[in-house]
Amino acid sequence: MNVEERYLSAKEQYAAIGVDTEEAIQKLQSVAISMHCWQGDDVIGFDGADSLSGGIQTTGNYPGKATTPQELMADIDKALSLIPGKHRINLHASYAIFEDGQAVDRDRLEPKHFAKWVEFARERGLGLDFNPTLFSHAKAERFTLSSPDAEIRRFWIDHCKACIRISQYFAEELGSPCLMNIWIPDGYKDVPADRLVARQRLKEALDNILSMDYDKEKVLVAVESKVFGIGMEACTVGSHEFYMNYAAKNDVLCLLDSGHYHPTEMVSDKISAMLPFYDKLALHVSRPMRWDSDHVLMFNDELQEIAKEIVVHDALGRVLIGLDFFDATINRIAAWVTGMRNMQKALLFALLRPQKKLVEFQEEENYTDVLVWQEELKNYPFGDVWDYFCQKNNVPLKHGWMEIVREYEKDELSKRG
């Protein structure tokens, strides 16, 4: 049987349980996932940093990482050509592109330093998202927005304000709102004498940043928490509770990173707990392994559950999905493609649920059928619908795309460094 024949068979099987595969495909086609640029170069960027700091670590030295904007853009192009649908690119401020004599420190970044990224995105019909870079910098050695040093705080406040102006430039140039997400590495390695004082400074700094004049329809400011990191094992200033409350009170987005919680906490469970209180939520989806290790996404239970919570609550337009992993032990383009396609697979798997029937079972307290149906759905021909979706989008099926990545590695990546 060819792809179309297998799809028609799958379509009939899903129709028998009340699922419209055409509707599922149409909805998936409209989902734009924000693909993070930093997988391509191990989070180094182009503003002079030569190593990571701030509780972040990239392991491995697979050959062929991007070291110039041109290489990174070429790698992004190759990855996107193997991913079905139209998506977005997520940039960090450290990916500014300076012309000769144009380099400035992060507090003085301007839209012109990202003009080439706007040109790149416009030519491809992509939206851009953005992140201030409050790590891998001499002024981020200890604390940033919560620093007891007023000059250090001022530097990072000015950096975040510059990033809001750049985000609005992205939105206006590309006709698409820009999610601008603030994450800081501030914290204590051992138990502090006073947790509150640093959090008060962080609150005041965020208030200062948000006091600037900007278009809130064009720039969607988000704040991102973390449970701990290297060098801040005992206390993270920007905890989930801090940011969840700050976001709710100040009408900004709360961003949930699936690697930033205790190993027994699940981001999938937090989505429905927060949707009643927020118009929008933002996600950075990664795969933690014992800590915030940012492994490439697998099509595993938690990814499926995250997708299910978005889909079944009709929140595809309310939850902004971005990815955040960086693995330098494998081909970086393969990492992008695997992660992006797995996020899409998880969304499709959720879109193919007979949700109305499952909810009816639950409301009747018929938990036996809820369990049995959810398990038996795993044997439905979801893969045939996915293959059909890929074919409609003119991208390779199954692992066929790896042949293209290997060819690109031989022709391009192997010649770098």
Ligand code: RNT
Given for the second form:
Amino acid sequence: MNVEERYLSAKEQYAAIGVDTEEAIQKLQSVAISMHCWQGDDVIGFDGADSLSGGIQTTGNYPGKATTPQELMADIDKALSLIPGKHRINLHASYAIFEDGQAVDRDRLEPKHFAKWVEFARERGLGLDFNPTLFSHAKAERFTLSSPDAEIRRFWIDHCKACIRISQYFAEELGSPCLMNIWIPDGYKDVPADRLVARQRLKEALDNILSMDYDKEKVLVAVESKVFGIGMEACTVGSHEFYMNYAAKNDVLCLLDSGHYHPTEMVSDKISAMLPFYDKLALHVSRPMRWDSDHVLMFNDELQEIAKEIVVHDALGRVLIGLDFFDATINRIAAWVTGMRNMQKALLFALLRPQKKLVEFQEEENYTDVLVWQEELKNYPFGDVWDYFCQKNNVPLKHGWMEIVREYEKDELSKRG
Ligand code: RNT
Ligand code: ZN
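Could the form predicted together with ligand RNT be given as well, to go with the form predicted on its own?
Below, the chain from earlier opens the complete complex, with every other chain and molecule after it.
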């Protein structure tokens, strides 16, 4: 059977349980996922850092990482050509592109330092998202926005303000709101004497940043919490409760990173706890393994559950999906493509649920059918719908895309220093 025939058969099987595959495909087509630029170069950027700091880590030395903007852009292009649909690119401030003599420190960044990225995005019809970079910098060796040193705080406050201006520039140039997410690595290795003092300073620093004049329709500021980092095992200043309260009181977004909670705590369960209180919610979808290890997304239970929580509450327009992983032990393009395609597969899987029926079972307290149906759905011909979607979008089916990645590795990546 060819792809169409397989699809038609799948369509019938889904129709028999009240699921419209056409509608599912249409919805999936409209989802833009924000692909993080930093998988391409192990989170190094172009503003001078030679290693990563801030309690996050890439491990591995797979050859061919991007070391120039041209290489990173070419790699992003290669990845996007293998991913169905239209997406967004998530940049970090450390990916500024300076012309000769333009280099400035992070508190002085301007839109012009990102003009090449805007050009890149515009030519491809992509939206851009942004992140201030409060790590991998001499002034971020200890604390940043919560630093006891007023000058260090000032530096990072100015950096975040500069990033809001750059985000607004992205939004205006590309006609699409820009999510600007703040994550800081501040915290204590061991039990601190006082947990409040730094949190109080962080609150004031955020207030200061947000007091600037910017267009809230264009720049969606988010704050990203974390339970611990390497070297900050005892306490992070920007914890979940801190930021969730801050976001709610100050009308900004909360960003949930799926690697930033206790290993038995699931982001999938948090989405429906946030939606009644926030118009929008942002995600960094990642895959923690024993710790915040940022592995490439697998099509696993938690990814399916995250996608389900977004889809069944009709929140595709309210939950901003971004990816956040960095694996340097495998081909980096393959990492992007696998992660992005898995996120999309999870969304499609959720879009193919007979949700009305499942909710009826649940409301009748018929948990037996909820369990049985959800399990049987796993063997429905979801892969045939996915293949059809890929074909419609002119991207290779199944692992066919790996041939193209291998070719690119041979012709391009292997030639890099
Ligand atoms: C770190 C956070 C943060 C970073 C990126 C590079 O634990 O997840 O989002 O991964 O900003
Ligand atoms: Zn993150």
